[in-house]
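A single chain comes next, written as structure tokens; it is the form predicted alone.
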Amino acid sequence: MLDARIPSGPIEDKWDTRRFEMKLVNPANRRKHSIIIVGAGLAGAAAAATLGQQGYHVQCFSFHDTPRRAHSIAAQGGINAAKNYRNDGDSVYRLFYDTVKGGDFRSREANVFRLAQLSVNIIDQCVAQGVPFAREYGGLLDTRSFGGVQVQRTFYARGQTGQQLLLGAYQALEEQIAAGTVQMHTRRDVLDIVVADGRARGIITRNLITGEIESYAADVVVLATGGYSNVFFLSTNAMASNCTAIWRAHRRGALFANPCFTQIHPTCIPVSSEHQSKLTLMSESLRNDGRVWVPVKQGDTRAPNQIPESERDYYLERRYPSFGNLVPRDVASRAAKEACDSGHGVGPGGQGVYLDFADALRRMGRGAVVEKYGNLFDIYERITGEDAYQAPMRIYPAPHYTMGGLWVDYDLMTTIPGLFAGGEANYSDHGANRLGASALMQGLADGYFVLPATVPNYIGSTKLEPVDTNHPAFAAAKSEVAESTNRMISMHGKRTPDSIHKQVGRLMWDECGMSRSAERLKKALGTLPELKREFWSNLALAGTAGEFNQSLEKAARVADFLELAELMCIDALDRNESCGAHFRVESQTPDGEALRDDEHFSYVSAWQWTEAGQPPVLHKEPLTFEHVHLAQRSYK
């Protein structure tokens, strides 16, 4: 049983109660304490800027050449907030309710309610920073709908909301870099977490330019390194996104929660080539005004504009009349897969469905569509060569976000004292399925509001003995990193990291992707150890360890993906129920919807690393639902 340290009292008062109970650090003493933050996306940049402004000495690390390249920049559609500007029935409680229900009752109520409360402050913070949110004619902030809700609570900046929010956080970060409170380390790959005397006290990095293995010490370590969807090789994530920091923390003792909960995004540009290296997201916001359909006739190869209305199946509107095209992502993704598997798919290989804006163009006019979605249409045309103003987009589901991550308590601290995890690196807020426009909300809530309160509380309530890089724990961790690196570089085999990564990714997509079964998961668990042996015996890397070497970078990440993939399949096999994006074919309703088993699986699965080659140990955090009562989800 895991203790999440949730404050007592009414749910709407828990965060205020917790903040009042926290130990404070006076401004003069803050300068004596150092904090390492790994990652400079929304959660990392916001936390670094805010803690730096408080007066702590912050060291922030990124494997990019600038924080502006963090994957947060790729988010398109918007950010949720319960401000009820539309006066359409929204509230903090409704956002909380929608998020718990959208996550299929597999998230922690207290954390979700806090997220809904903080959402209101996030918008004010970003507007004050100059984020250019879309506005109505009179100057008020505009909003739109996203999947899984019946209100318009999503604030947006055309189709580039993540970019604009990241630029706001980046400016705040740069202000503190200029003030000297934050020291930025770019082109550093974090390869281990240093645990000294039972507490996280530093990191081991590889300088990606020189190849040097470096050590850094601090009083606290915060991981804000994003998710692990690149375990599938093809995903909407940036190619450099990886699981290394959180996986190395897991190997040092941090429990890994719900690894099998991954999100498949329903509106992505379909795969076009076996040589493709990543997939491109088409924002869920397009489902506000676009209509999803397939031909009624199986194998219909006519151009979409030649198929009359009577021969089109608007299957989301037909199956889910209450929500229509705005059902949650997991529901929309499975429905698209079913349409294609039954022979109604379109495009090459029948692996696509149409997202059609013809009605919106007639209703709104082209100018209004361009104003709301223009850059998304431009992206689509540049990649496919097709004009989505003239014919429907072709879309298909693809790996996108990961709900699993390091287990954290209410304060966002992992099971390693002094090691915190924020944003997508932790599991805490989204359960088995994330609602659209909630990733940016969580990243900024964690970075601007939660971590700047809970990290100082840890510092103020903990006796931290002086530790520097001369501590034996640093030498031991550095030696392990060097040994692993040298082992990879000295193999002189025949397989590139990418060739093995592609094989792992295809296996995971087929057996642990949009649907899973016990038989297929056991197949994957039989194959993954073979791929791991192939990796560690037949790897081919050019160059040396002591230089700029991107093949070596990739190899280290693939090594971690191989181990994580195994844990994902173990977790998926253990959770013999369907919930959210985790769809076990053995557990479904008569009409093909996910069927939960609340009696046996109403808990967070938190896995403990034992040692290489040994099975992980399962710990459980029971989930209780006092405010959103358990019920089978229905969007019909």
Second form
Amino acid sequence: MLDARIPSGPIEDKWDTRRFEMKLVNPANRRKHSIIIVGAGLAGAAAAATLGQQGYHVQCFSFHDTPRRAHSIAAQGGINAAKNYRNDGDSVYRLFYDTVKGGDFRSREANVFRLAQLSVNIIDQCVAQGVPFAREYGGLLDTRSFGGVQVQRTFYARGQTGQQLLLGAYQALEEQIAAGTVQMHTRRDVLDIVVADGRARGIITRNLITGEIESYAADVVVLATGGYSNVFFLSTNAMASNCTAIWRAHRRGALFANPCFTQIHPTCIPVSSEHQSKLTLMSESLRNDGRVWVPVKQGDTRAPNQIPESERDYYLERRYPSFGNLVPRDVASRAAKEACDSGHGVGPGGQGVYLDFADALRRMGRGAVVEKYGNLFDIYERITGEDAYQAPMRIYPAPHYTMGGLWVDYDLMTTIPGLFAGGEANYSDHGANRLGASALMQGLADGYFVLPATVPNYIGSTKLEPVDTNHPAFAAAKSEVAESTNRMISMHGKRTPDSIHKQVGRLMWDECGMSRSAERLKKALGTLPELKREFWSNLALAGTAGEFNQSLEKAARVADFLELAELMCIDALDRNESCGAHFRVESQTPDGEALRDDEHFSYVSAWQWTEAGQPPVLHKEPLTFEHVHLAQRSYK
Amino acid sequence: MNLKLKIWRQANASVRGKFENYVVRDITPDMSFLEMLDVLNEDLLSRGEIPVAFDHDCREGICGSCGFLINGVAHGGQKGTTVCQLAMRFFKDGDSLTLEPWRAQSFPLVRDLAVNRSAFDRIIQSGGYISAPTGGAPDANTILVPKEIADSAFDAAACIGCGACVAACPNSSAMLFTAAKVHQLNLLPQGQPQRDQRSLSMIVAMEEEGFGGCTNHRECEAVCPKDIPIQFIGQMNRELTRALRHGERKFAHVTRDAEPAEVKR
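Since we've got the form predicted alone here, give me the form predicted together with its partner chain too.
Everything in the complex follows now, all chains and molecules, and the chain you saw is the first one.
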């Protein structure tokens, strides 16, 4: 049984208790300790900047040409914080409660409470850095609502909140780079984690410009490499977002938690062509003022403006009168799928529902709509060629975020001593479903506040033997990486990395996407090994491993997605209940809502890698709920 | 639709590059420009040829990774649009398109259409931040920021650091990029303590990186995918004058001007 090492005492005091128990490191000794941080998104950049400020020797790695490009930048809607500036009944406790309930009771109470507590510090920190949040005319910060809650606690910077928060962290990071506390390594793919004498002591990277395989040693390794939605090929993630670093850590002994908890976002622009390379999100904030509907008549091909009010089904408002269009993402996505599967979908292939702003335009006026959502309407028009001020947007769910990730304890340390995981890369605080505007909150809480406390504690309380890249573990890991890279480049087969990625993505979307059944999961588990064999015997690449080779980068990522896909299906099959985003058709209420089975599944699934081709071993972290009482989630 | 492409191919910065001709067929108008290149690259790879290298990632016009010249125009010519968001409906069947990387001394070539823009990072390192070590920040509503100030700071902060401004400028000037950051941070009350030093350091860093000066061609503004206006450059020149004036007075003014009074404007 897994122990998360949660501090004792009342939930309000746990984080303070933990911080007081921590071993500190004398400022003069900090520079003698080195920390590797992989990833420079919100969690990685914030942690690198903060640990650099504290005086540690930080080395930060990114596959981008500059840390400012991390995919956190694409987050649109906002960031939650329990500031209660609106005096509308918000509190730390309510944010905690909403998040545990929104996650359908599959998250750890103590972590979520800490997240809610830290949320208020994040906003203060970002404003001090010059993040230009939206303001009221009186100069105070503005907030808006997001799904799954009934208060206005979401702070935002137009539709580009992630960009502004990331640039704040990026600038703090660049300041530390200039100060010499952080060394930045751009255009590096991290291809393995080095475990020496039972502790994480370094990484193996590929220099994407020269192709050189490099080794870096440190006292601690932090992974902040984001999520794995790209296992579905089509997702809202950036093209290069990948699971390689966390998957390599998993193969080195880190348990992988809840891999099947993947969030499908309800408001994305529908797929339009077979050559589509990614899906574009339309911020959930649009559901504040937009109304979701489909025609009452099946297969209705009339233009939306020709369909009278009485022949429209505003199905979210009808089914969930108290939350309406602002139900959580998992509920909204499933409802859209049901509407389309039952023949009410609109647009090409009937794979879409309307998100209509006609009422909002009448009520608020065009100016106010432009002010709040203008850039989203622009994005929509650029991609679809349609003007959403004239006719409703068409939207459809798409893979967006992964609640699963590396298992971590209360200190965000994985089961490999000295290996930490922050942000979307850990299995985190969102349980089986993440609420809107909570990803930015969690990334920054981990990066600015949690890791900069727990990583020094590990350094201060551990006797670290000197290890450098001459340790045999580095040579072994390096030769494994070189071998697999050479194998890929010298195969000269027929299948491009993209073509295999598309195939596995389609399979996962069909069999392990918005709804799952034992039968279909077993079918996917039968097909995946074939795809893996196809990849390792018939891969087409060009050029050499010793140069800038983007197809080779892609191939290494696909190889790991293929293995992760299997674990996702195994996990989804094992969890024979519906909870949050994980919907097993075998487990639903009479009116089609997700039906949890708390008696049998109130635990975190943490999987241990055994051998290639061998089934993983399941470990369980039992979840207990002392503050938020287990109840069937209802947004009706 | 079918298109003729003439693409700059160069394996790395130390070898000579040249244009190669390609034809892509059956492109649909709803594809993005980069999806059209994906089709070309899949075709090249399946024939054992090396695909065209280009930087890209989010494909939503926000990460700033992508960018190259299409027929000499940075990002291809649709106003306020990065090349990843540029739909093929912007072009016609049979068009001939020439694709080149950003051409600027300060952006060394990586491969084909990909260049090294780390000079931008070094400009930010010189002063493009507000020093606010984690942990000591006052409550976020302690300092009021008038809406018009916050909005104007946001307009400047929308820059994605793609480098189109430099590529479009006959002087390879990075002034639009630099001015946008100077404007955002110098405008906000939180940015006042480092205001003069920021202006001076960032302008010096910009010149040390080999970028040219602004001579008001306004090409940068025309191609900027985030519509950053050239007015910010004028603003930065005034910030420079202010910093130099204060420098002559040996910063004796610091206590007076550090107050957010300047923001009232």
